[in-house]
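Below, in structure tokens: the form predicted on its own, a single chain.
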Amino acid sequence: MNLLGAILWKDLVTEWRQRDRVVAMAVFALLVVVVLYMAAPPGMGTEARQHVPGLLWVAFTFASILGLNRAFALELENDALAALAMASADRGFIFLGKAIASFLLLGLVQAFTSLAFGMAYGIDFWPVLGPFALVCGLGAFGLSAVGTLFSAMAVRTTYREVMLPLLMLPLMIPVLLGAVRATEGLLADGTLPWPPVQLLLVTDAVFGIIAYLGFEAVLDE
């Protein structure tokens, strides 16, 4: 437990000096969005705010990883990565710390992108506020689970940029669909339907537990 608090410490403080994660994934958020509002400007019809939550989502996709690009980017440019591996704990617990720190850097930028959306395509999250968050919340807890065991794998290679998004969005199917239902149902008639979070629980826990199983042996490659 001491090896988590350290890395998630570590990783938080260092993004509030610098900041070149979260305003990279911010700006990077706010440009897609910008983006997807003149490809496909808001309507008043009902089919036309059917597709708002599957847009908001790959806002939210695009940018996460960004940022889990870099989630391991500065222990490659010390040379730590080989410090991290020698830890004498169980390396699951740098993979918890890690995670836990892009989760709530995600957290941030989901509540800005959310905000921008609103105001672009006219949609008032606060009636839905907590059921929003909750959806929010189990979605980037499967973003920053598998994007974080895969960004240890990627970063060592030499086109990591690309190989994360090739290795990431394939596994990330169920957690954008469930996502994206339980948005739909949200935005429709302010009601949480109970299968796309379902969904959403049961990758999360597959996810999160096979992520800390396997990122020991991540970490010894």
Second form
Amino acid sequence: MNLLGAILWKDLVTEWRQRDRVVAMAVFALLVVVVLYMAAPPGMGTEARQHVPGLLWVAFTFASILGLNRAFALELENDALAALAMASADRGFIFLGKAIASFLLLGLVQAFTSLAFGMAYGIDFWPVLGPFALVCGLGAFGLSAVGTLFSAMAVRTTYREVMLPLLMLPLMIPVLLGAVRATEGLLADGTLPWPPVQLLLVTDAVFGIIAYLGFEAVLDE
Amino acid sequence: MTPSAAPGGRLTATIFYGLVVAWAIVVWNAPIDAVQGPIQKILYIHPPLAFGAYLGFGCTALFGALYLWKGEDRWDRWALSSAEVGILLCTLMLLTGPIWAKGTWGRWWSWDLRLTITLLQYLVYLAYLLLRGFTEGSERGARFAAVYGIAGMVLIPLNYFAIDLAGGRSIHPENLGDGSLGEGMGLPFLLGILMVLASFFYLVVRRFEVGGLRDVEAERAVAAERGEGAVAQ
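Okay, that was the form predicted on its own. Show me the form predicted together with the partner chain next.
First the chain shown before, then all remaining chains and molecules of the complex.
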């Protein structure tokens, strides 16, 4: 448990001092907003707005991949990852510390990106803020859990930046579809539809368990 | 000399080639579908390839789990062999499907529940092979691949619900085996399944042998290098 706190604290403090990961993720998400807006048919009519939930989650996912790629890159310096693996505590706590740090950073980026999306497409998230935050949280949980596991693998492959999206994206479909459908429902009539939330809850639980158990096998001896 | 370490290698090969010939003859003689025409004969290979592909992916996850549990190299080699053969069969299935669809539905692809999930599984196990290729150190690569192979399998039920939620209308025929096959169509279909299963086992066993020979060769190379080093000193 101390290890969890220590790793979480270390990751957040490092981020606070350098602020490179969150800033890179946020700038990237903003760029995705601009690029997607330019790629969409002209105008800001209702038709364009219908695509906002999907585009929003595309931006979140790409930004999360960018951040997760950095999550373990730091640990490679001075072979810190090997030292972590030798810690006497349960390795699951290392995973939890890393995953929670990524979850919190992604949450920040989600808030910023939603603000940018709201301004770009004229959407008011304020009336549905609570349920929207819940959907973002559930989506971010799935992304961070599996992302942390795969990031620990990808960082030790030859093409690390390339490997993470290849590993992550095909497995992220249930999270993305659940989150996009839930956001769609929220933006359409302000109520949170239950089936996508149910899918998100089940997916998060399954991914959480896989990532927690799988992490044991991913760290080197 | 061709190294044929598997005792039943020649037997499985004979069974496989025999089935291919029998299947080809039976398919050639099968009645032509009144509505779809000759293109319906793709049915005698497409669903069997799907069974073979999923068998391959399932075996990859199963052997991966056994590798993580037991830590023996052979389970990893079985997992890799199953994944490669599964990918091969899945590629053939994804090629035959659109040909049939273009002739029957009038378009190559539909974002249907089953098609989408199969495509995703295909991408997952392609990533599995890439992960192996890009990981240095066979032991580490084996561990990573085992974890990823298992995660890829768990995804199937989740994706099923997810794509259903997205409105993946199923226009893919579902009712095989409920008497939907016309007269004279059951035998070629059955032979198709047997042929694909035989090819699956044959190829997996051969791939497993090749993996073993590579390991032996690698060990020999390392030993030779050490020997040379000792002489040089």
